[in-house]
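Only one chain comes next, encoded as structure tokens, the form predicted on its own.
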Amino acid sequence: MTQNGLHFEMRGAVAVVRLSRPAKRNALGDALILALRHLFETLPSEARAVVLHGEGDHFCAGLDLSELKERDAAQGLHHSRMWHAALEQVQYGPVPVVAALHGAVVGGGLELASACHLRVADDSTFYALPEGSRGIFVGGGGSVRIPKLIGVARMTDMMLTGRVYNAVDGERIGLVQYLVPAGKAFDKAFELAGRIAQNAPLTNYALMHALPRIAEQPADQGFFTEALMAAVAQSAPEAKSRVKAFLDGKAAKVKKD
């Protein structure tokens, strides 16, 4: 199913979401952003993980500048908050999201990628935040999410100077967790999503919703939140059955890849 530049399909327990505006390098217009929000709000209950990727030669070249119109301060504020609400559904939705990146991951495209939980890039990927040279500022949550990946200093450099990071350097500074040969990002992302889909749903939910909040809490509050989440997770029937299987020697032990 394709609607408003967004394609959706289920492959087993993995929902595959594709940005489908290749002629625009998958630039993000308002209709696509609202479609993303709606999709993540209404994911089928059988979805256990999501792969997000882009059609054509690029993941996403950012904001569709053809839609950029003159707004007063209030209109600009509300427009940015609309993006925030949409990408909040990606980051804090029902299941983990793995982004498969290739080609341009620029501006709003990097903001979208940073809202995902895992990021896989191929050798063709490059990253930039050209808003500084265009006289604008990030408005899709990038100033909050991207520094958590690479630090304030590196993001400042990208916006002040227009610095572009290639695939290798992007992995080195922490923009992605995986780097694969060109053309292999989707396959790797789908493989990871398949593994994630096999986890206990409550554990996945805790990693998405509790872990980032714990990381921002003072230590004493973080320890208490962790204890509460651990108690809730281990009380789930699925957790009990998985621990029992391990103790009975029926579950695989951790080993090197």
Ligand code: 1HE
Contents of the next structure:
Amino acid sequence: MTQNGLHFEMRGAVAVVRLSRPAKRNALGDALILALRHLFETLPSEARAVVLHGEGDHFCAGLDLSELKERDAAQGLHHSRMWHAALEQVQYGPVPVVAALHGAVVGGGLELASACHLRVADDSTFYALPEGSRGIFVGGGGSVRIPKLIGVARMTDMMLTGRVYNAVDGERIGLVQYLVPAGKAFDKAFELAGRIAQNAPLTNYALMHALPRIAEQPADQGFFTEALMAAVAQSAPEAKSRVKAFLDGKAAKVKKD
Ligand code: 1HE
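For comparison with the form predicted on its own, would you give the structure of this protein in the form predicted in complex with the ligand?
Let's see the whole complex now, leading with the same chain.
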């Protein structure tokens, strides 16, 4: 199904979401941002993981600049908050999201990618924050999420100087967790999503919702929150049956890659 520049399909337990405006390099207009929010709010209950990718030669060219009309301060505030609501739904939705990146991952496209839980890039990928040169600022949560990946200093450089990172350097500085040959990002992301889909749902939930919050807490509060989350997770019947399967010699051991 394709609507408002967004294509959606289920492949087994993995929901595949594709930005589908290749003629406009998957630029994110308001309709697409709202559609993204709606999609993540209404994912089918059988979805256990999501792969997010882009159609054509690029993942995403960021904000649709043709919609950047005269806005007063209040309208600008609400527009940014609309992006926040949509990308919050990606980050804190029901299941983990793996982004498959290629070509341009710029501006709001990088903000969207940084709201996902895993990022896989191929060799064609490049990253930039051209907001600086367009006379604007990030507005889709980038100033909160991107420094967590690469640090304030690197993000400042990207915006002050227009620095573009290539695929290899993007992985080196922590923008993505995986780098694969050109054309292979979707396959790798889908493979990872398939693995994630086999985890106990409560484990995935804890990783999405508890881990980032614990990481923001002072250590003594973090330890306490961790203990609560650990207690909840280990009490689930699925945790008990998985541990029993290992002790009975019926579950896979950890192996060297
Ligand atoms: C667009 C957009 C867009 C392309 N909004 N229409 N983002 C940017 O500043 C990045 C702007 N885009 C680019 O630098 C390049 O387009 C790309 C490097 C991504 C791709 O280059 P290329 O040569 O493959 O494509 P193109 O020829 O530049 O663009 C093809 C068409 O897409 C063309 O339209 P056409 O009608 O002339 O065919 C472009 O105008 C159109 N297009 N990118 C609108 N972004 C929440 S705040 C977030 C703030 C931001 O994201 S600011 C950063 C915006």
